[in-house]
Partner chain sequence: MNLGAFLIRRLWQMIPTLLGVVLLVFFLFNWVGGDPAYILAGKMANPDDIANIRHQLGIDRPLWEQLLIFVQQIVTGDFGNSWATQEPVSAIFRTRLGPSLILLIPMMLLETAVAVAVALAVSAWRGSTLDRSLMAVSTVMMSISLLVYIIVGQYVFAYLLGWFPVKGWSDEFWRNLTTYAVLPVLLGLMVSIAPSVRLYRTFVLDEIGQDYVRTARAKGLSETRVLLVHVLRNAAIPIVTNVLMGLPALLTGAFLLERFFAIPGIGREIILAVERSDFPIIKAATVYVAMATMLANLLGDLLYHWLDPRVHLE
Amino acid sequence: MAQPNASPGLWTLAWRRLKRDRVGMVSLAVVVAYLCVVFLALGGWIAKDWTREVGVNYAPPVFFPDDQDETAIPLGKSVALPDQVDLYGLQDPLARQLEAIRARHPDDARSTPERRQLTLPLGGDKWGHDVLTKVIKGSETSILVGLIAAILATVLGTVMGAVSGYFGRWVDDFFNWLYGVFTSIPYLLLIFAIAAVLQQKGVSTIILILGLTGWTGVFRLVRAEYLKHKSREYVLAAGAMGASHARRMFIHILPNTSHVILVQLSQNVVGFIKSEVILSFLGFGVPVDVVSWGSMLNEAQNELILGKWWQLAAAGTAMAILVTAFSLLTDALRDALDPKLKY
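Return the coordinates for this one chain only, taking the form predicted on its own.
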């Protein structure tokens, strides 16, 4: 039978503190909403046809029609693209061959004009892809890269920090030397160097690059926690009772450092999402058949010269909302998990 006056645990207190933080709860709701969108896109329930050309080239958003187009059809209407293309008075050298092919295949779907929307909810890109669908599909890539890379970096940093802080001596010297090597090189320069060495684009490559370069912050904090906890009474008592080093490290000490690891994991997710966007924007990120927020911004820089701003605004706004929500949630988690604060 539980004692009525038993004090609640750390996680119970943390949840109570987080529920009283309105900003933290709103940020949590935004993050959960983004994760639900990623889950639906990953399962193929939404945004699975993002490569479909549903609109005309550079279709403007619904609420911002192109006023310079005097021949525009009312909003929401579609137009059939003509089969014949204006060649500025020149004769098409393949016109007879195309007519013969159409005569032999009258039921071919390509012989019918394709209908495309003149306006889209958030506009279209140069190929006529729906920007809204691209933003949803791009969120799947960017968020998954940030989450998986952050988990990989957190696991590496936690294991190395635990081993370094617990054993000390030459083991600690070796990991400190490795930490010094990684932190002495500028972060973006290190990422570009590893990307140039791998010479392979892909989501798995970006995850590997970010995971192998982003463990230093977790290592520093976990090492400090293990240096503090390894000489405390409960760890010494576990050793006196015959507990192995691995049990003392990961069963006794690790739960008391989990709040630090969780906060650092949240920070890494934010940083790695921005790093993926930077890599894709500079051409080191996802391949051409994969869409992410970074690849959308890469395309948008050329569209912005032509005055087509909607893809840049959509991708930038989606990323800004998520990064801001994650940052505010990290601050709320840091306050909620602080053991020095009283309930």
Contents of the next structure:
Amino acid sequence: MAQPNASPGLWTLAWRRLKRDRVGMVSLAVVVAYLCVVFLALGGWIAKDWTREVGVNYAPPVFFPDDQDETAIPLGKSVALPDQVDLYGLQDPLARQLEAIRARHPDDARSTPERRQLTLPLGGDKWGHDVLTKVIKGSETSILVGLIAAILATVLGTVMGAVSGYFGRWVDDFFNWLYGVFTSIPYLLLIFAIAAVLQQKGVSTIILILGLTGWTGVFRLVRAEYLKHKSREYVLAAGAMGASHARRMFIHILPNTSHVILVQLSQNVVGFIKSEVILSFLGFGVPVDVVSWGSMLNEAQNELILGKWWQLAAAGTAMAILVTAFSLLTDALRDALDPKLKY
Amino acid sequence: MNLGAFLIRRLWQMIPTLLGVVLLVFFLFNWVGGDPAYILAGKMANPDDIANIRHQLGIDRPLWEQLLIFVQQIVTGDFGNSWATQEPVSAIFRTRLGPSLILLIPMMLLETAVAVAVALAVSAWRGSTLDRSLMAVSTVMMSISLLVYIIVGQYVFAYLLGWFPVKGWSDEFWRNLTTYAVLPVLLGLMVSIAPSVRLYRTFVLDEIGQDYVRTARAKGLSETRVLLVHVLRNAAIPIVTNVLMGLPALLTGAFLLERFFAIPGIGREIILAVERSDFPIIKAATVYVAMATMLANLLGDLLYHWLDPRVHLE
Amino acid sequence: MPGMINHMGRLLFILVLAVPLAGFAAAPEKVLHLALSAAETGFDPVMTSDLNTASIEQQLFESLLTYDYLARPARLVPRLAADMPTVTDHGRTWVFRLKHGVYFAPDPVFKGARREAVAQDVIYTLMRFMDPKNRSPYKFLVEGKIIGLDELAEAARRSGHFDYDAKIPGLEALDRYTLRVRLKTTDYNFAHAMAQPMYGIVAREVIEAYAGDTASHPVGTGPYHLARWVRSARMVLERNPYFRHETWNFEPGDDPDNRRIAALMRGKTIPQIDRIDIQVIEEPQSVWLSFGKGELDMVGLAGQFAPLALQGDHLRPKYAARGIRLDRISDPSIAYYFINQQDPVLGGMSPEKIALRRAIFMAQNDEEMIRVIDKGQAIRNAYPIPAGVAGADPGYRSVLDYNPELANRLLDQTGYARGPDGYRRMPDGSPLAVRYTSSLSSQDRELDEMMKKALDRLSIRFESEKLKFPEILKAERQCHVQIRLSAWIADYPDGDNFMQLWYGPHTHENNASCYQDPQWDRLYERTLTVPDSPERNALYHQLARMLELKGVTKVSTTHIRNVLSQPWVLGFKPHPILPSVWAYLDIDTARAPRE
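Can you switch from the form predicted on its own and show the form predicted together with its partner chain instead?
Every component of the complex follows; first up is the chain already shown.
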């Protein structure tokens, strides 16, 4: 085989180098820990009932019980029934149905007041949701959004970059044009426009917005790699042996550019997790039955000056730790994967 | 390739890109961008009023006709008046550009200066504790959301400590620069410095590995001199182009700072325009920023060539 | 020529005073710093409709009438008119006499001359509302009312040119200062229309000189003129040098707070404040922190920040100790849920559809909304007409109060059985989901959460539709919205301004529930022929009850307006209708921080 494809060696070497990098390993451990949390939350083993209102409104964290001036919720207030008020001579169109209900339930049922916690491990939000549970559930959403969107963007960027760099000529011109268009439109307007097209249909919208706007960086690098590689000997040889274009592009060249792609992917995850916060600020966040770090930070936006800092702190810290670890891991990966870099 | 031919070719290439931008924005916003007539008509408007407004704004015409008008507007540079306030669009951008620049240019200069200094420092002591801890700190810094920086920063530094005004903008350049822009600029730097440090560090390390550095060291030049004169001169090329190409994106990217600190900049204006479906402003913003981006890229390439004639213009 | 004499006299007075004063240091400038929560939309009153812009126009332009600063409930008083109009012919003929010696603020169009506002200007101003070119959002206050005006508008629609020189029987200048308006039918609310800030008088030559850009050249007769405008960012108002001499002499009555204000302000010249510096600040955190630091002189305290400054109904001691004042009134507004009566899922008058709608309304926990979202700064109000507006009934009891048990039983009774997934289905077994429409703002996200909780209580599937505000309006007008929480604030303090929200012919206009019920419409039309009286109130009660019984709407809350002012702001009292009262305030320069 005339192909100097060093992939297996590259990956083994990279792993050996990574293992020697203490910071890299710690970051890896942190990232893996977060992924475990995501996995557990996804499976419904933890943080399943984050929507339950377990505490009083703005319950403070246990380690910081403050001077409560919101009182517990009064429940079971009496309400008027249609036949107890003046109908001003009008006929109730539901008189018959209400009569039947009255016959079946002569006692006027009242809900019993619920018991709610005065403090929660990391405090509660305005409804009394447990912030700890929310952060965990939010990690699931934010990390999944970041990961899937990054994979989407990377796949898009890689395929376009590969095709563009490999075929060159008018194909390259076309994708370069597309790249030019996407990078020239103000990012803010691009988000608004794509968001408007997609409507608000849940988490998938955010993933699409991020994926469709985020492919350009990958494209540029992958295209450059393919430009470099397509005239290398091993590719020409594969071509001479009758390998199809697709085979040459994705079986022969792709493994040799994979380190570039992996680093880009990892960078995109970090970038997208942060972008989700800004999307939430602009109103394109997750729907109300989903919680994410972005939705928490935006909720907490007005809470700080009210002295309810715990949601801001919890979501901000959870996010900062993951993003830091992921960024350091990206650096470590880059160092481990790129043998040319000796520093 | 000679410079003139290069310039002409690049400028010529801008036309299809701009056309793509125009088409994309036009169709996206026309298709889904909302109908401003309903908000302009007020709360008691009847269908006739709506039709009247749509007619006056020209949005009842066929799409191709509207597109033609758009292209005409780009060629003449006159985007008409804002639908929401009747103010000429050009006047809006004229008044918004100043505040945006007062915010962005200091931010860019400080960011570059600090990032280059740190990058040089950590490269000089690469692999040391200083290098590692500075890199770690910068990673942590950029891991915190800008939104959190702004919320906490405004609360702590402007309100609790009273070091800066909470918000505001005046008519005087110096007052804006030295009073109102300070805190937003510093908060913006918190997130923007770290990526630059990391990037510039790689630029500097790229240069340090070059032969000429070894030669310079061999000649017995001091390490400081090698770094500051030889390495920096060469690393400056990618750094300057990087800064230049990042500028147009910054123009619209500072909307969070502009909103929280009540700075009348471009980003905030765009959000307002989208909220009101003020299409003339959206169109103008797109075209202006797209052109600025493309020109910045061209300028970056030229600069690259000028600083390092080895680089070929293609 | 009393106006002339008055003018000469004042000039002499100024000259006499100017000499000795020149030797002293100038009195410190009085500046009022304010914030707007959303951007203004330009200052041609005929084209504007939002409250933020109206608050500024109120100071730049003057309408014929206005509301007394202190009297509650709000009472009409003359502004540009010399006295209240004479109304004859069963409310069909109105004669307004204008004040003499009222001048427009200086503008290059006047070429240095003083331009007096006269009856012809009022006619021109009213005509402008019907000019199709101006697409006025407030033309509904004159549309279909003034004899001859609609015909003029119709002619303009055909010819593309509005004939401002036409003489119409409905608008006649009897002399330089007297205007007679003749209406087609009885309209007891016409006086309220003439008190709207949008109906401030403009000068024809100014409008024509700045045609196409009238929004940035407001020239009125008000106490202030626009000295500087940075669009959607900053507006600076300065005293109108030609403003007539007016003194602060509102009648305080017995109210102790009014007496305190009158003692501070009585006899002072209007306006006292030299400059009003207004900035647009969207983020509530920035507004609040600015006020806390003294960068703003007055702020409206958004509900979500109420716990910051309020303890119960009172100012927290730490702010009271700084001399900060809290003024609170209940807004003449309602927040109301409506359901589109033409919706294929929720609309219809069969008992099970009515039951479904009423169940959805009964699942809305208003008390929780007040506590959690409004932070206590709202009151439960089930009546379509809020307090402070003619026809209000604070004692009204709703049949749609929060009662999830009854709501669920009603659904059980009418055949909405729960499917295998736990969610209810339509009586015919088809799936049921309710789509709630709201905007992208973070406040609306809280409302989404409220609605989701309400529907969860009923085991009805919740769907969310997020639209930009103009899109919501469009969907409402086209009867595409299923259910939404909407709000209405009084243009003028009369119940009709609220009840018209459900009038059948207003479908595709502002009857967002698209409710078309001949029985209701006939009753409503009867209210138009009676002035404010127990007779009209009885009709209003029937109208309100019918909206509930048929599951059209549920009026939920009325907001409380909290205004905080710094200790150096003198004479402030919140007004339920006037969008701004800055000309009636003063600043204690001894206490105010220096620039």
